[in-house]
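What follows is a single chain, given as structure tokens, in the form predicted on its own.
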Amino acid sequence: MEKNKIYCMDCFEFLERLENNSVDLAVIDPPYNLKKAEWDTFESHQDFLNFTYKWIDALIPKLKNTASLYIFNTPYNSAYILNYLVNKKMKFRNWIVWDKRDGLAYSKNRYVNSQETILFFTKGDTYTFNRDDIRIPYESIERIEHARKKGILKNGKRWFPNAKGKLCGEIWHFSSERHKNKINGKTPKMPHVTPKPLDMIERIIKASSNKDDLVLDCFMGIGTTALACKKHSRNYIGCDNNSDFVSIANNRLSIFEEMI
């Protein structure tokens, strides 16, 4: 199968055709069973889990021994997925909380749901993690400015802040795409019902892959993973069974290529 191509096909057919031990990083935003669209609707939670476990089983052999895997889902579903991956001998690294900054929300009889989960696993104990490439700004500006000049005494040593910022933690603050694209204060209808923020996918790409690595997304949607790879000189390969989404993804890639 060709690199830097998005195939319009079922994920199981796609994964069956893909070469084993060929993928450096997999970024997977699969169905959540939230019934937001036909592709996100299952008859029961068990049917959803059976589908999820099936694509995981098909995906794992495609990963190199040094590969990383990120999976998006709800916290509830992620608990099942985490347990399944551990039983498959995948190595758990982080339970990342995406704080969506999604505007007003309402809940009558429980806490407001304003997060999604990103599971970070690796296939083995040797893997890429470019921690300095994803540093984030320090929060205490005045204290950090003081530390830049004289440092801060910690455990008998003088600490100076890193010029690139602090290390990235497990709580990620990214506004959802629909709120980033407001028109006159209103959230527009998106071409895909659950697109992930490009800057969030870029963080994953930069952290867990290197230039010319191969990044897989078998639920490509409108091509955000592919676009992030293109921006950061990674190869990509993926699929989606919706021809309209594949067309939008290819158009986004074409527009980016014209800009560079």
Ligand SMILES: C[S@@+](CC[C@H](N)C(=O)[O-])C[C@H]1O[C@@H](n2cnc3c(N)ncnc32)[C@H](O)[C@@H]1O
Second form
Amino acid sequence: MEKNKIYCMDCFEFLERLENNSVDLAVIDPPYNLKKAEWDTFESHQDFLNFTYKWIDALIPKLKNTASLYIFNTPYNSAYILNYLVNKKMKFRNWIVWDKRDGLAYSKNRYVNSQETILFFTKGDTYTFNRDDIRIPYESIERIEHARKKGILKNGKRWFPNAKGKLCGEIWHFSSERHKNKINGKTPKMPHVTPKPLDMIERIIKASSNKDDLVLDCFMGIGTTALACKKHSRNYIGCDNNSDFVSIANNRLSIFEEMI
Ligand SMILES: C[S@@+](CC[C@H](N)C(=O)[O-])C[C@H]1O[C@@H](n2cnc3c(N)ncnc32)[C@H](O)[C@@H]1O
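Alternate state requested, the form predicted together with the named molecule (shown: the form predicted on its own):
What follows is the whole complex; the chain from before opens it.
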């Protein structure tokens, strides 16, 4: 199969064709069974789990032994997915909480769902993690200014802040696309109901892959993973079974190419 191409194909057919042990990083944003669209609607939770376990089984052999895997979902579904992956001998690394900054939806008798989960697994114990490429600015500016000049004494050693910022934690704050696009509090119709923020996918790509690596996304939507790969000189490969989304993804990629 060709690299740097988004196939308009069902994920199972696509994964069957993809070469085993070829992928360095998989960024997977699958259906959640939240009934946001036809593709996100399953008859029962068990049907949804059967579908999810089936694509996980098809995906694992495609990963190199040094590969990383990120899977988005609701916290509830992620608990099942985590358990399944552990049973498949994948190595758990982080349960990342994505704070969507979009918590204004009405919720009558429980807390508002304002987060999604991103599970971070690796296939083995040797894998890429570019922690310095995803550092984030320090918050306590005054203390850091002081530390820059004189250092802070910690366990008998003088600690100086890193010029690139602090290490990235497991709680990620990125406004959802829905939230970013609101006009007077209302979201206009978007080309896709659940696109992921580009800057969030870029963080994953930068942390868990290197230049020229192959990144897989078998639920590509409107191509956010492909765009992040292009921006950071990674190769991508993926599919979506909706031809409209694949066209929009290819358009986004062309616009980016024209800009550089
Ligand atoms: C959550 S969305 C991905 C959105 C994407 N991350 C983005 O930023 O645009 C899931 C996508 O999976 C696709 N999809 C659902 N079932 C599929 C299947 N069996 N094979 C391939 N794609 C599928 C849908 O068309 C949808 O675009």
